[in-house]
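This document opens with one chain alone, in structure tokens, the form predicted on its own.
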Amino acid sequence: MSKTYANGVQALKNVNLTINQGMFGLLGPNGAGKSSLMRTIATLQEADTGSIFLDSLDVLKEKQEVRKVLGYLPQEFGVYPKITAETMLDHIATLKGITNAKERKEVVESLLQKVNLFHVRKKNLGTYSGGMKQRFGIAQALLGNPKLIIVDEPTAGLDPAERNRFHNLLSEIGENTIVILSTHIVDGKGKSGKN
């Protein structure tokens, strides 16, 4: 696959790659093409050739298939600030087709408690620490039983513990899915133990 930019940036050049279950780390420095190749992967930008499967999905495509079984944290997110997070999530997982607010209350609270935050689930998201918004963040791209989780530089700005912690976490989601992870980030600190 390839990618060039209007502005005669070459993203990407004759990437070729098989990623299997588990966690997949994309290692670089900044503009090495990291965001390209996952914003590519996450159906938000076209690539100029090349291909993507995930199964038996075309990635470039059947986009909306791709949607329904994906999760998608970017580098940069925001959130609503006047509303809680159980009430985000809930409205989230309507959009990915729980329609059953019993389900839907199960799976709401079951995420906050693997993200750690069901104990400030009734606060407005805007009073968040970054590094609970970055859980947040994952709660809502593990909504759905995503096939595919991509993840973009998510330790950015989060200490070495809380860095921990979510190496941890994505390392345990791995367990069962394709997780795909990218950083600049090299620190002894923040590895998770686990491969």
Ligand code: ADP
Contents of the next structure:
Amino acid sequence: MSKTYANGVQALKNVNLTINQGMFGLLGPNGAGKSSLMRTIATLQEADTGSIFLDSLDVLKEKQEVRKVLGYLPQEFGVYPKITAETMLDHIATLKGITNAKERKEVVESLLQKVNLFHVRKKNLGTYSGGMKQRFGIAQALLGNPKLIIVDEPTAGLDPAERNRFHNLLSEIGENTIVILSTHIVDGKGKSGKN
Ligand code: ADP
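Now show me the form predicted together with the ligand; what you just gave was the form predicted on its own.
Following is the full complex, with the preceding chain placed first.
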């Protein structure tokens, strides 16, 4: 796959890769083309040449089908500050097609527990710390049991302990899903959180 922007910058040049289940990291400095690749896989922008397949789905053509099985956390993830996490997640769950209120409540509660925000579910998102907002971002990306999860620089604003927790959460999820993660941070630490 290749992509040159209208300003002449070639962000992707003959990228060719296969990504399997589990966590797949894109590591490179700012400007390397990580977001360009992720936005293209997330059906948010076109490639100039090339193709992407998710199993038999043609990602660049069957966008709606891809979106049904996609969870995406963009680099800039804005939250509505005056809405609680619970209300917002419930709303996104409706948008993702979970129309049954009881089912939605169960899904939302279990996700809030998974990302360790259940105890603060009734607080407005505007009161959340950077780490809490990122965990909320992951919760919304997990709604609807996606087959493919794309998270763009999710730990850039987090402290090292939060970053470790975040990676552990993602690698748990990654066991039965494709998780694509980008970062420009190499800190040489394992994910045990002990360093
Ligand atoms: P990364 O995510 O690795 O930081 P990006 O994919 O954001 O890299 O950017 C790759 C290159 O493409 C950079 O030179 C960036 O300035 C350029 N770029 C990204 N998005 C656009 C755009 N919408 N229009 C023009 N140039 C862009």
